[in-house]
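A lone chain, given as structure tokens: the form predicted on its own.
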Amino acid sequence: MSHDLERPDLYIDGAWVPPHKGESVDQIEAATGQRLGTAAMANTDDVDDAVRAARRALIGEWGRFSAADRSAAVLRFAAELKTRGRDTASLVSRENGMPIRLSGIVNGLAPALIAGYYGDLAAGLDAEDVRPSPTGGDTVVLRRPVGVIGAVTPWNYPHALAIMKVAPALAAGCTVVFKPPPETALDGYVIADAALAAGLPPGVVNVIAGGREAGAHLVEHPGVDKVAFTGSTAAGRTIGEVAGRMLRPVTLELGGKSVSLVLEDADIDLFTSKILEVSLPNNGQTCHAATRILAPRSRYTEIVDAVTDIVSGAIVGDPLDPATQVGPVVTEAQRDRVLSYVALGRESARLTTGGSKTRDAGWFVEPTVFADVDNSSRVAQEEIFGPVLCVTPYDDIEDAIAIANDSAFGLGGVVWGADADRGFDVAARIESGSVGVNHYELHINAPFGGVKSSGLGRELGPEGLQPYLRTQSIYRGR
């Protein structure tokens, strides 16, 4: 199945419809800088249409589905995503530069697995929770869908992040207006293809790619009952302010500047074998990437040299080539942003490898390492979102934990050490929503999300379903 690269229409109320103003944007291939296709862009009128369609579905046919019916529908949706997985993975690699070896997992396989997971969870949601009262009688606690969901996602892991919102929302009985970003709109419309092929009733899933104006209108729309957002911390703060003013529930998965803490007894071969996977996944365009490497002074030179060797030897190239380890960043603007941070790093730290763009065609940046980085510097404190690592020395474990926690963010992190129990104890002291020990990987059945400026709420696991449900207590007398 080859995905359509020309998408002149939006998906609203179970049909493909042209945008009110007929607007579209060219999709640019990250590796070449050349036109890839065209995607329709929504304006505020299109958002209004989509929200109305979602409301009709919520109180109409979809609202009458039993939990078993919803489960079956979401499982059909998962099957359609799986059918499209291989082509979707390639499409995303062309859109944002993600190496196909990663995209095949996170954009090809994971969306179907996530949707299947929530499809299975949906089957048990009709069960009533009866709680006896100590003063007599009981309370029946019912679970109901929150309502219409406004889902807004970024371009870095576009398909997986979308399904992390759409699937639990559908499992809970909600309807969705999903706004993909302009940079990766084409794979967003594949979700509409899957919803249509799965036979989801009209209005249950609406897909309207758009820019900031459309996103802002969706977030503050009076017909939306909850917002689910992944993106920058700055945008998340704005959305949080709107949600607070409107007393509207919101899930915010935001930026990060995660730590990779190497203990004195760490297996350096294990650590170096995982650097590209843990610290530079998706060319560094990953919110939980462990880009701050903390090394004990007793092994500092050894670790800096090892990191430099691995990063300098990374295979940079066409993201569709299975051998490629680092591809281009998503746009020319993002490349220039990354290079501006490299320039800042040159002023305050020691460049050990990289630091330039690698070719004229496409948006490539050399994988870059800075040593002797002061944790207070901008390159250590701000999210760069590109293939740039910082190495900082520490004196002892208390110093290491203090440096690790000296950050506005708290999304991911990794601790490396030969003693797994000690590694676990250190990980538990890091102020972050998730931390790995000699490993870092999101698990479908475990909650993922941040603390501090990295966000509010959790996705994945059963915890990822709860934000899409509200409870109703019915008190019964004796």
Contents of the next structure:
Amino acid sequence: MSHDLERPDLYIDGAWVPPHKGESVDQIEAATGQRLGTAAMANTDDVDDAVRAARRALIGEWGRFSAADRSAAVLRFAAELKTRGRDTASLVSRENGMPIRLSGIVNGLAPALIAGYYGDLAAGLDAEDVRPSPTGGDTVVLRRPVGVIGAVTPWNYPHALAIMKVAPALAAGCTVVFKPPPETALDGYVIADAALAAGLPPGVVNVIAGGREAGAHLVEHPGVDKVAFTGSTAAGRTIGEVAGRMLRPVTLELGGKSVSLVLEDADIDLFTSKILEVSLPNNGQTCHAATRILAPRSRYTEIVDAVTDIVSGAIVGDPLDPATQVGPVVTEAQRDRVLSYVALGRESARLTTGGSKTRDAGWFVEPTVFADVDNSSRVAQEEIFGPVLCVTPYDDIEDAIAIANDSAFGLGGVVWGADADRGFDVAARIESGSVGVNHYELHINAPFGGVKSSGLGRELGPEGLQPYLRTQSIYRGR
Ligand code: NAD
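Got the form predicted on its own; any chance of the form predicted together with nicotinamide-adenine-dinucleotide (NAD) too?
Expanding to the full complex; the earlier chain stays at the top.
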């Protein structure tokens, strides 16, 4: 099923409608810099329409669905996402440069799996929860949907991040106004196609791509009951302030600067075989990418050389080519931002490979490694969001853990070591929402999220459903 690349309309109240101001933005292919299609952009009036539609749906037919009906609806939605998965994977690769081998998994397969997971969880939500009272009588604890959800996402894993919000929201009985970013609006509208084909009642899912102004209007809209946001820490702080002022529940999945901590006894072949996967996934445009590599001084030169070899040998090219390991970054502005960090790195550390843009057409940056990086330097402390790695030496395990935790962020991380139990103990000492031992991979049934400036709340797993539910206790007397 090939996707429509010309999207002049927004999806509101179960129908395709033109934006109030008729605004649209050219969608640009990351690998070529050429026009890929067009996508409608919402303004504040469109946001108002979408929120009203979501509110009507909440108190209408959808609000009367039983948990079993909702489960069936979400499973139909999952099936529609699956049907579209292969083409969605290619579309996202064209939008943001993600190598197809990764996009096939995270944008092609994962959305349907996540929706299926929450569709299954939805089935049990009507189960009676009756708790005897110590003084006689009992309490019936009901689980209610929180209400209308404002979902705002970034461009880097656009389809998966959207479904990580939309699917648990629907499972809980909420309705959604989803705002994809302007850079990856086209795959956002595929979610509307799937919702329509799945027969979700009008207004249950509304898709209105737009920029910062539309996002800001949505998150402070009086008709929204909860905000689910993934994006930069800077925007997350602003949204958190709004939520605080309005006493509105919010989940914030924000930036990261995670470590890849190599213990002295680590299997270097295993470590090097996974560098591109855990440290440079999606061309480094990954919130949990382990871009700070911490190496023991006893093996420092060996590790710097190994990282340099792998990164300099990475296959850079067309994201649609299955052989490609590193594609372009998402936009020209992002390329220039990454190159400005490379310039900073050259002043404070030793460049061992990369450091330039590779061609004029498309937004390619050479995979880059800096060695001898001081952990207090800006390239070690700030999220670069491009194919740039830092290697920092450490003296002993206490030093390594101190460096790992000397970060404003706490989202991912990996520990490499021959002794899995010791690796586990070290992982548990890293201040981060998730850490891998000798690998790193998100699991659908395990919570994912950050600590410190990486955010608030969790997505995935049963924990990812809770923010969309509120309890109501009905006390029954004797
Ligand atoms: P961004 O914050 O600029 O934009 C993200 C989304 O928020 C976009 O849809 C944008 O239009 C909207 N937006 C921006 N400012 C807003 C505001 N004040 N109010 C409401 N909406 C607003 O981020 P980006 O550059 O698109 O994405 C990259 C960032 O996302 C990185 O920092 C990355 O680490 C983070 N991210 C985090 C996770 C996670 O799970 N923790 C996952 C992926 C990406």
